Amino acid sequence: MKSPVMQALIQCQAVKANTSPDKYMGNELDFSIEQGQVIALLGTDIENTNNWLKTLAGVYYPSSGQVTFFGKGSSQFTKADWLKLRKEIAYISKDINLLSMLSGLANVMLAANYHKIANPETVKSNALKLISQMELAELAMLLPVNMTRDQQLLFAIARALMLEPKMLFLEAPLVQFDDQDSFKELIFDKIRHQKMTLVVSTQDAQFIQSYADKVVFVDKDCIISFNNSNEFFMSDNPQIKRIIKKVPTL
């Protein structure tokens, strides 16, 4: 008896990401996300990776092509389908954006609000827990501008998790993230125990070695898609075995 074929949650064909010419000028992507992978981009420029972030995760149009999410191709959405699509996807860039004026629990609430997840009282009830679980409940009550990065990112990453999402996508985390190991533990195991696909980008070794299951190389002049980290670390593309002898966590 075969398997069931599990429907992509993302599928790229013929992808160029929305970036400047002088970033990329390489081949097209044909790749596929599913649920439960974490998927690791890494590339010679973090600007144009993150531009492939943002174009996987649809806050970016394609430059060409066409990207599907939940098997409907983003030329067919409607409002009302981007909308849905910012509650599927959770996109957390390298700036964090909490609202400054607002205490570290008003943050988590925001977009569940915005969105109407639930009533306020249960919106505070379900952050208060969520909180609680993240380690972060003696901090609820502090402005971004008292935390340090490290727990400003996790108030973020936790405001992106009341929405439920299907996927997340976070830009760079372990450059911001002074304490890797309790990052890891904490966010990456919540992640794979909930069977929620992440997609970030990285150039930790260690990182794509221990968790990536599929991994995307961007160069100015290319991109490259592999199965598994193992296909990553044999690859003989140059710029590749440079990026790899550069990071001493390998």
The other form holds:
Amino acid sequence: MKSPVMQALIQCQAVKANTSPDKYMGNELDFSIEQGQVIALLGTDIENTNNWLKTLAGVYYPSSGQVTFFGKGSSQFTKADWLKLRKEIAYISKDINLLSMLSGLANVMLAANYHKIANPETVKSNALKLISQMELAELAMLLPVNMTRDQQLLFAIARALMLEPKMLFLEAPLVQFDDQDSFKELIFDKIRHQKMTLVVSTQDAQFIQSYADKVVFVDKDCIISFNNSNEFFMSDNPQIKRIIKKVPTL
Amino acid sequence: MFLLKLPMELSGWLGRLILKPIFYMINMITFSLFALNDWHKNHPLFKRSSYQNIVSQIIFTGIDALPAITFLALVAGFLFTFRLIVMLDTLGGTDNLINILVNVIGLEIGPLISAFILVSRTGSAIVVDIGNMKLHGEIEGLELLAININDYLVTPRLLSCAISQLALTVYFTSITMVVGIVLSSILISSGHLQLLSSLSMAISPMMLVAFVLKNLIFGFFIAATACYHGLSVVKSPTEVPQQTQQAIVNSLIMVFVLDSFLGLALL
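Since the structure above is the form predicted alone, I would like to see how the form predicted in complex with its partner chain looks, so please show that one next.
Zooming out: every chain and molecule, the one shown earlier first.
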């Protein structure tokens, strides 16, 4: 059962992502993301898809059009607004980006302590609670270099969740995991339960079918948004059909 | 045609040669001011928590450097202080001995050798550290968490290096002076031991201000150069050693240039 439509957290009006012209020459995107939705973004070119994801998250400026975040157009944003936005919209890139000199626990506490979300003792106890919920307690004192990619990704998600964001953007998270089912269970089910809005770039059709409320497909010469996953799977677009055919899970 | 173009090309080359270091200095000062401004916005000046990050940097920059600086100070005590005393003793110019020691060892050699250690040890470490962080996307990761890089990474290094440079120079100069004077009193004349008591009298308030300012400026710009070059790494691992080399060379040039200007100002 899909989440009920609430208020638009992000509204795109005639948006074109900040990609090079040889990567994207298509139409503009008119699209909205509401509270509690899970959005899947997929495309033929991963870099192009991630540029669109970054544009939707406010990491990149759009090359044209306007993205409205929480009711305020990005063109009216001040420096303070952008900083506030980065706390409200967590973005985990595919490179993960944990600080290599800090342990897993210190990484998780870092942003919360920097922004003084609570006093350091409370931050530590919250971080430990979150880490144990994510089944990472044994790894808390390890440096990122001693972790696998999927463990690093989980720590990066925990670090972002410590700021209590309204939305979570994940760049190709399923690629990092050998055991994708446990990750889906651990992260997506929990996030869905918390009604957090989730935007994911993925090529995993099974994920799209099980979780996505909306799907956005990006190709070199077009961007198409679908209001539900069924619309996506029923699409006549030859590129989409080709992508669906390639996926072994369907 | 070539002969006609030659003066133009020569003047262009000369212009670029002169402008390059000027623009570099402007970049460095602007970079440092922005970093300080970002730090100041988030940290009240008289709040203890504002200095936690700086203290941990001082431990690395200052305290961890003590063994190396102690050894160098002992050697410099023999190489500079002792030999200076011997030379002046031979020439018969012992009247101004203490003033010469304070000016040469205290105001010149001490700050310069401490600055060399700071450049080679801390400066290079900062470039490699920040450069690798930039390369691995760790800085981008911090920015995505709304963490201000100037506030979190740059300013603590600038301030801690400035404080460490001052502290290390005081430590280095003290050991160098004491070792040289004690050696000369053992090997030449026990009367030289009196120099120790007259040291404090020979330091004028103006000298003290110059000493403190010089060291704070040295430390600050050594760290600023290192952070600037560390953040200049874009995407290739080969850039890290290149930027480290540039930072070390530019820091040393800057230390000498600043020393000359400060020397002129003190005349």
